[in-house]
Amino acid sequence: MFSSLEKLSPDPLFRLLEQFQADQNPNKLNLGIGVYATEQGEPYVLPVVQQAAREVSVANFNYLPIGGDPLFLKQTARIVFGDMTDQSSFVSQATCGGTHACALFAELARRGEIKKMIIAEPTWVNHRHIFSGFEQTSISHLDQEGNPNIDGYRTAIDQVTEPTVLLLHGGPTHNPTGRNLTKEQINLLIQLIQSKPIFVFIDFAYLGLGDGFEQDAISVRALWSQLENVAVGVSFSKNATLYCHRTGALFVKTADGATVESNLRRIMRTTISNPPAYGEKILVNVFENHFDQWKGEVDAMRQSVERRRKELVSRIPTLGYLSDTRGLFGMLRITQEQIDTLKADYSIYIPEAGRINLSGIRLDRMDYLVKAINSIIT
């Protein structure tokens, strides 16, 4: 019946964990899927999380509306816009996490018959998957010298001349490069954008492990409050350590909102039928009852980042490149060759670009990576 199916390759990033499960070396090293873990290597929720999880009723599991809980909504945009913006004039939708939020707008952006993609090589892998269909204009989000490759964004949007999608990721932060463009480069992105046929979206996955939740929002709230078609997707795997819950939002700025809103509640009707309840709730109380507690507890998560961050380059001085990066990545400058040494000789597990998960970094197994990486690159 589905012979004429594409047998497709298995999940490259849920592949190497299996096989790094599988592993038996007692020194092993997971260095690729995008989950913070301690400095001991230990799986790591939130104390807030905890605390806030244990504080949800459990007396009501009834539906929520198909767009989630407002609640939710409101102080998810509160803290990615501002205080001051205005909720009305746009459209929120809650998520099952921030893929969701990518798929929701790519599934309406096709539904709009937007037809063509700008999309900056490397990113996250999934967004190959997720935009696919889309006609895309690739080019290189790094130059030559491994910064924010401004003039390649500046020559894909001129030649733009139909409705064309913009993917961006937002804050300081970069998957995988751990390097994204400067609030001076988005500044000149808004205006080479305002007098073209583009819809930027934004995928906004690591607030407040890049500089600090205030930081990490100034670019996003440039591109939004200057634009007329822009779209947000968040996520909540990371700062809320919220993987398996599956939460997140989507938000989108447009003259055409109420369309738009009720495009987004069928799709959200025929695929999943209602947004996850659990992880909303579990964040409402955050929100609104343990806030600081919560600022701070990823601020020390984007710290202990930046410690094994720093602790690697000084352990490694020819791996500098890694001193700009923001956020939990990076990408190693080393061959497919060199990875697969890594993982035969020393059980070292990154992915086949070479993009390397810093919180994955165990300090008690410092030694033994610095060796490994070492005996590579040299």
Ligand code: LMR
Given for the second form:
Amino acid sequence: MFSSLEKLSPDPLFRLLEQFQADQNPNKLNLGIGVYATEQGEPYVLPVVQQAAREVSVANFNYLPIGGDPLFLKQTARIVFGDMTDQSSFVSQATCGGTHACALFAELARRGEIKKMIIAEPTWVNHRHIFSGFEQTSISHLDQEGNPNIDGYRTAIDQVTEPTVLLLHGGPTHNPTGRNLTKEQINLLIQLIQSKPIFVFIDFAYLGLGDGFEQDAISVRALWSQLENVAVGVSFSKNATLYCHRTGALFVKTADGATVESNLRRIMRTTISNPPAYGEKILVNVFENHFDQWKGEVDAMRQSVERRRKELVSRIPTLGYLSDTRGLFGMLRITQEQIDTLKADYSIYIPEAGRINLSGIRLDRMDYLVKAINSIIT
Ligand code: LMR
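Alongside the form predicted alone that was just displayed, please also present the structure of the form predicted in complex with ligand LMR.
The next block holds the full complex; its first chain is the one shown before.
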């Protein structure tokens, strides 16, 4: 019955995770999937989230509204867009994590007959699949010096004549390069986009983990306030360590709000019916009762990532190009053969193209990591 289907490749990040889990080497290191581990390599759940989870009532597991918990959406919008946001002017939808926010937006754009998109490579591996079916103009996210390639973005935007999605990453973090467009470059893009039939979609998965909550939101707020057609997908997997509880949101600013809302609700109802509640309930508790503690704990996570990045670069100065990257990721300039050697000889797991999760670095295995990397780059 399914003989016409093509057999597809497994997801590279989850496949690598399975290989890591099966590896018996006691020194193994997982620098793959974007999950924050402690400096000793332990799984980490923010203490504030653990406490808020204990306080969540288990007396009522009735369904949430199809759109999600209104308080969760209101508070999430406030964190992302700031206090001044008029929440009646856009559509809010709780999602099953950030991936689902991307997928919902992609489905909405398909229904809206937007057929084209601009996608800057490299990008998160899953973006390609989520936005498959769009006619993709692929540009290079970084220029030859490794800086954000504003000219590439500008040229692609200049050429737009038909409805087109422009995919951007929110904040200073970028997955996988760790380098994103600056505030000034975003302001330039805003000028260029204003006269074009472009719908900007911002994948915002690392709020707080770049330069801090307020700093990270600046460019997203500039795009949101100055463009007519813009959507933001938010994830709480990383900054609330809620990975498996799939907690996120999609916000869409458009003149066709009522229509868009009805379509999002229908897509939800016919797929997962209504969003999972546990993460939303935990976060409503965090937002209302433990907000400052949460921010402080996310700041500490970010500082730990910085510590690990600095330590790696100071021990291997030829990796100096990672110094000014932001967020969990940076890309080692190594070949696939070198990546394979790190896995085969040292049980160090790095995904394709050399992206490393800096928050996977164990300070107690730094000597081991340094020795391994030195052995392949010298
Ligand atoms: C990553 O890029 O590793 C994370 O965003 C996790 C994921 O879902 O791929």
